[in-house]
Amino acid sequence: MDMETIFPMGFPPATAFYLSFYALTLLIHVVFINYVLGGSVYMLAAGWLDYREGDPERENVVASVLRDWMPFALGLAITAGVAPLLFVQVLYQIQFYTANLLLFHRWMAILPVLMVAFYLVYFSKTRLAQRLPHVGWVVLSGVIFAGFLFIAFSWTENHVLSCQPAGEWKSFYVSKRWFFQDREVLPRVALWLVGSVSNMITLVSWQLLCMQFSQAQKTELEVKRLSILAMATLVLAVVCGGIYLMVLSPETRQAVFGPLARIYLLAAGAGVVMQLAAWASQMRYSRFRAAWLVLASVGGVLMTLGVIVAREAVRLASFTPEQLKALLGQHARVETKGGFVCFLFFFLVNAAFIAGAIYLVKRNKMFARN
C-alpha cells in the first residue's frame, strides 16, 4: 500500500501527534532497555568465558558496573515503557487488544517472568549471590538472561500478530496454539537482541568515564574489549536488518524503503556509520574519550530512532486503506478528550525523580569511598 498516494500531504494532526510521541517515549524505553538486556547478554557471556578460562576470581569491571546499576535500570526501563504502552493502545487499538487476547497465557506468562527476572537481578548484588560457586554465577546469569530473553520475544510474537488479518487471526483462534510462528519473528528479535548490546556497551562506557575521573580506574583493557565488542556488534545488527528485510513481502519492504520510513532509515544507516567510526577511533586509546562517546552516542540514537519509524512503517503497511481511516477517526475522536498535559506533567515529575535517585546513588558511593 503507498501511504503516499492515501496520505499526500501526511498524516492528519492527531495521527502524526500520537506517531511521534510514541516513537520518541518508545526511544526512552529502548535506551533503559537496551541497557538490561544487552548487560544480561554481557554479563552471561563475561561469566561463561571466565569460567572456561579457569579464573573465576578474576574481576570484570564491566560486569561488575552491569550488576550494580541493572536492577535501577530495570526500573527505569519499566517506568518509561508505560508511556509508549499508552500511545500504543490509542494508535493501534483493536489490533494491540486482539494480539494480546489471542496469545491470552503466553501474553500473561510476561508478568511472572518478569518478576522472577527483577527480583533476581537485585539478588545479584547480595553478598549471598556473590558468594556462590562460579558455575552457580553463570547459571543465576542464564536464567537472568533467559528471562528477558522471554519478555522480548514475547512482544515481538505480539507485535506480529498484532499486524495479521483477520483471517489469520481466526486461524490462530481455532488452532488453539499458544505460540505464533511467523518467519518475522526470529529475525526481529536477533536484530533488537543484538542492536541492544552496541547500545548497552556505549551506555556503560560512559559509566567506566566517570569511574576514570572519580575512581582513577584502570580501563585500559576494557576500551579496546568493548570497542571490539561495539564494532562486531553493530556489523552483526546490519546482518540481522539485512535478513529481517530478506523475509518481508515485497510490499512490506516497499513501504520501509518509502516515502514514511526512507529518510529514518537513511539515518538508521548514518547511525551505524557514526558508531563504527567512533569505535574504531576509541579503540586507538587507552582511556575513554568524552568526544568519542558523543558520537558513539548520537549514532546510536540515530539507529534506534531509524529502526523504530520503520517498524512502524511496516506496522501501518499491513492495514487495508477502511482500516487506516478507522484509525484515524478513533485519533482524532481521541484527541478532544485531552490529557497531554497530564501526561506531560507527570512525566516531567518521574524524570526529575529519577535524575534526583541518580545523583543520590552517586553521593552516597563518593561518601562512601571517602
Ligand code: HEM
Given for the second form:
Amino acid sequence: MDMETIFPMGFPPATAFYLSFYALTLLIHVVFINYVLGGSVYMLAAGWLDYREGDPERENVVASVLRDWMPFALGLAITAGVAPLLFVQVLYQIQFYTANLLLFHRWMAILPVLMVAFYLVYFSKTRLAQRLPHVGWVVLSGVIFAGFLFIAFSWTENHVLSCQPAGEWKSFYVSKRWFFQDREVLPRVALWLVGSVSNMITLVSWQLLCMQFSQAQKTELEVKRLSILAMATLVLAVVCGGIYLMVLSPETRQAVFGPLARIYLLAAGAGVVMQLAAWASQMRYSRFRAAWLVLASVGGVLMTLGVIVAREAVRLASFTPEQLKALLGQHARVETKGGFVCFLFFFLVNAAFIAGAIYLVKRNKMFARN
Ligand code: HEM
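Following the display of the form predicted alone, present the structure of the form predicted in complex with ligand HEM.
Entire complex below, previous chain first.
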C-alpha cells in the first residue's frame, strides 16, 4: 500500500515538522561530510599521483587547501550531525535504537576511529607531517580516508539495518555477526562517496576563487582540472544512483518515484544538469567565475536535498501501514512534551562556555602580540 493511500491528506503536522527539520539539518551535515569524504579521497589520489611521478616538490594547491581546512570542516561536519541525530531519534526511535544495539561494538567503533582521524587531520598540518617522506604522506592520507570511509560505511550499515523487518533483526542477533551484509549497503556507500566529490569541488572552488587574486598562477592550473573532475564524478554518481535503484525491491523503487519523492527527484535531476552546465561553462575560462560557482552551488544543494528526500521515501517504504500509524502517534505524543526551561539552562551554560573560549583566544592573541 502506498503512502498516498494511507495518508491521503499528507503527513500530520507533528510528523511533517520533524521530517522537514530532519531533512534540512541532514542537508547541512551532508554538505560538510562531502568536503571531508570527497576531500580525503582527493588528498589521497593527489598524494599517490605525485608519489608515482616522483616529484615531491610539486605542490597541488587543491590538496594543500584541503589539508589546511580539513580539521575545521570535520569539526563542522560533526557538529552539524547532532541536529539530525536528535530528529532521527524522535522520528524512528525503535528502528534507530534497535540497529544501534544490534551492531553494538561495531557501532561504537565509530568513536575511536573518528578520534584518530580527527587527530590525524590536525597532525597532517604540522611541520613534522610536512617533512614526512612522500610514501609516508600517502600512508597518512590513506589512513585518514579509510577512517572516514569506515564511518560513512557504518552510518549506511546502521541505516539499512534499521529498515529491516523484525525477523531480520532476530536472525542478525542470533547469528552474532559483527557486520550487517545486505545488497543495498555497498551501492549506497558508493553513491555517498562518489556523490561527495562534486560538492567538495564546488566548496574548494569558492576557496580558490578567494585566493586567485593573490595566487593567480597556482589557481589557474586547477580550473580545467576541477571542472572535468566535477563533471566526471557527477556522471558517475548518476550511474551509482541507477545501480542503487536496481538493487531495491520493485515496491521500494516505486516509492522513490511515488508522490512523496517524485518532485524532489526531479529537483535532484535538475541540480545535476545545472552543475554539468556550470562546470562545462567554467572550464572555458582560465579563472574561477562567481556566476558559474553560484550555479554549481544551487545545483549541488538541489541534488543533495532531492537525494535526502528520496532516501526518506526508501525508509518509509520499509514500514508496514501499522508501523507507520504507530510512528505517527508517537510523533504526536512527543510534540506535546515541553522542556523549554531545560533548553534555556543548557543554552546559557553553552553560551557561557563559548564566550569563555573566545575570551581566552583573544587574551592569548594579545599576549602573543605584546
Ligand atoms: C567523518 C565523519 C562522518 C561521516 C563520513 C558521516 C557520513 C554519513 C553518511 C554517509 C550518512 C548517510 C548514510 C546513509 O544514508 O546511507 C550519514 C548519516 C547521518 N549522520 Fe553522519 N557521518 C559522520 C559523522 C557523524 C557524526 C559525528 C554524527 C552525529 C553527531 C552524524 C550524524 C548523522 C546522522 C544523524 C545521519 C542520518 C542517520 C539516519 O537517518 O539513519 N554523522 N553520515
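Numbering follows the first chain given and starts at 1. Rigid core (definition): largest C-alpha set, two forms, superposition within 1.5 Å. Model, not experiment: these values are computed from the prediction.
Check your understanding: Rigid core fitted, is the C-alpha displacement of residue 350 between these two forms 2 Å or more?
Key -> Yes, its C-alpha moves 2 Å or more.
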